[in-house]
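A single chain comes next, written as structure tokens; it is the form predicted alone.
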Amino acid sequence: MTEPDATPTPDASFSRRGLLGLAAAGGIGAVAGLAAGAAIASAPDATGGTPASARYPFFGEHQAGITTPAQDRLHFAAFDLAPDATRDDLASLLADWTEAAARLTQGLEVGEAGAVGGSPYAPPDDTGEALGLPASGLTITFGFGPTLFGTADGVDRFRLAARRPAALEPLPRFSGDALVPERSGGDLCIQACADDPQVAVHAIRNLSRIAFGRAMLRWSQLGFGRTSSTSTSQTTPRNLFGFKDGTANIKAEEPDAVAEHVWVSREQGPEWLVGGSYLVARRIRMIIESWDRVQLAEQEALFGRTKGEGGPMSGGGEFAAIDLAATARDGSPVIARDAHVRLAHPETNGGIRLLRRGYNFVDGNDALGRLDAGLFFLSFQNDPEHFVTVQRSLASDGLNEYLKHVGSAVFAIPPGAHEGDSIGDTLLN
């Protein structure tokens, strides 16, 4: 079976409305088979992105949206199950979400009748704001939070406590955290990435609608301008501080590194999570107004990279190896002891590497007229403790003066589903 992170299928002739007839004739299995069987190569655009008509298979060994080339837009949402929800409600919700996601990622509407093909006396199957839009490289990734396996006071609502991965624990409190509970946690999560913001929003809106009565939205985050590349075909983007971000990120073209650092192995377990991963989400507000008054030389020293080309302060271009031992004439380290690249580097953290898929955000302004802007950090790793190690290393990061962590969550990301199965089957069956 083709994995969902394989090369996307571009075909401008397949729109959401155009594919509807095909779906109606063969059902969701026909759509999934079309996606999984496609193998037409797609050339990236000038920025390393994918054509608007790109389609990624939903079904496969791993979920899409992890090693998939990072799209430009994000809508992320965390949900809580309804207080009276049962295990059967959870299973039916995940099954309904799976069916809808398999259609949406192929450019289809949620239901066969769609936004305008049903009864005029009933709510439409689809909300309709994506009518006429191509798939735009949409990927939908699902995850399970710690509270799905048991509440903070020990209630096992869905008889899942015995299946909770030992590694799936709420993240510890880190130095400088100013977490807002309403922007943290969640029983379930959905990550929708696309190269068209309306396509990503449409996906979350319709999946939220499907959840009505079984789960409710806890918090969500819109993101734009990816802050890392997950493929060598992509150029390195910049964060809101103006620096290239994610130069040394794990790439899909590094299968050995992906296997070592991202996918949960049989040795790590549990069995239902093998081939999956763990997702850490952090909403990091940047103190933009203060940063904009920092001298260029100090900005570069804080990052440990040049602002223009993005090369390390130890010398060379963007992709030059970082020499943490390099010293200046006075014996001081060329890359400062509190520089971000030093503290986040694998050499500083026992060889740990994270696969990052973060996004910029700007959510208006606060009561003082300052931009509510920053980085919505997303990382995938096969053990959340790897993120904890790196984050603790960053406690002395000089950038912390300009950052505030206000939201936090961790989720187990199950492996991909096979055609005819639900994304929750490995856990619930």
Given for the second form:
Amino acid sequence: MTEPDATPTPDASFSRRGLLGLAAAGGIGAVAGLAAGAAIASAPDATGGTPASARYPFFGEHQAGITTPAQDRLHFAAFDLAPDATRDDLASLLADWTEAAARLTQGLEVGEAGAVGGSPYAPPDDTGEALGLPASGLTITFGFGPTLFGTADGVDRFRLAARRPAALEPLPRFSGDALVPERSGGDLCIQACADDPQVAVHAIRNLSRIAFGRAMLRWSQLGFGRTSSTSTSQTTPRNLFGFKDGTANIKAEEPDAVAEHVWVSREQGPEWLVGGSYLVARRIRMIIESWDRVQLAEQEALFGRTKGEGGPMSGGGEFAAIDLAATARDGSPVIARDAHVRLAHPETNGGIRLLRRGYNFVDGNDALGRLDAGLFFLSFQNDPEHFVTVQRSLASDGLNEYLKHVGSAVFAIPPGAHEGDSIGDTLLN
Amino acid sequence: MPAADGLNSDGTSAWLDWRPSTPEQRTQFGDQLVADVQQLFDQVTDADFSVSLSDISNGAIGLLDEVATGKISGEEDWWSHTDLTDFAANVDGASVAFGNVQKLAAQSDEGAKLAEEIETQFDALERVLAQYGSIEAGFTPYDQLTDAQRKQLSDAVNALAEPLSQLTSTVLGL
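Can I get the form predicted together with the partner chain as well, since the one above is the form predicted alone?
And the full complex, kicking off with our chain again.
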């Protein structure tokens, strides 16, 4: 990583394309109200990803890592505040995290002394594994869990109960839930996304280190392949079922849809959360060994899309509108009643759309020799109830036979911070 | 420390060699242990004995690192489950070492802040440990602690170890 510099300039590893992207970002950064992520997406590479040298501003109206074109890699972490932590500890932690995140996302080391520039008699400031790596499109997104506003037994540790958004409740139980408490919940969360896994891990590792004594890691998840595209500049990726996923996702280039479905509005409130969102995280285990024995025609029927191109079974290419009413000659629906696309479709759910930003994961294998694989589902929406509606609709999803939800969490995502302020200032001040 | 084999033989022989020790071997280990302790005592009470400031602060850091790597996992005393006694002894040792350099560390504003934080975290860790006994009265066998209880201890160790790792640099002012 390069040394701190008041006006970061592209280093030698920046591609020509990256330079163009930065120039575009610099120019558009001044335009208020435009999602920072969308601005830099003007420099996609041939595969629809972003160049390794992409840098997204940390400060802005909204937090980055939501409408930012989904990076290829994820390290997600949930934290609990220490048992004796005070409101001041929470505020100081968020201030320290903000300062660190602002540096890390620009490709800088976590502190000014860095990995090798400090005292030889003290542990290095930065853990060092990202030395020499570019920013790699790193975004760091912070969130607040329901327990921050009051524990399950009603203790208001940080005098925040009165500021709790009414919509921020633990998710209800869904059919097919096999939740593991140690993989669920959390007072705080950090979503670190980057195009280089080492950069994402470096971010979570150093932010965890900053938190010691104030907050401790509760659970964390690595993701290796994005399963959604959040920009029209990106190709649609595939999940571990081998299908294109997120074709109809909300894209950064649809500002009206983003405003309608993703950002918390003034009418919705509370005031401190305006311009923020809600994040739902679900660790969904896929029983892929069984899935792999399912015949192609049945796989496609279960999804409601073709496996190759990803077009709807009602006809047309990947981006063709889905015709849920289409019937076959015998009168049966072309898109089956229990097909995934039907049950997840906005038409089935009163027009609800989620901004999905999930990742594939494989965490080794279980005791039976099956891959511990699946989808780490992440969705942003301006009301968690939207997720609940879609998830309830999916109760009869034919895919459920091959799915098991093992982790679950919901977080309020505060708006972005302006330079000089900290994430969470709107909540705490 | 040279010739300190006896100090560790009781534990390590169980790992390296599954056969139980014979009475003769135990006598031999015991004799060696007494001799090692005597040698240690002679060395530290010798008129020429000296330790540097960094030896002391690094000693405190090292004692806590031992807790974080070996004892918190319960692997060091796999057979006897007396990990918490070792744990508490290390914390005591680290606390004494810290006490010796605390005033020196606190000379600068930043150093005073660090020393205060270390003291707070020592107190917090000692409170968590005290739930399970004391060195005098003995501790709950480590295998009887739940994962959540072990994590609470681990969190307290991390909370102390992080500021403590800055102690040497602060004491030396380098």
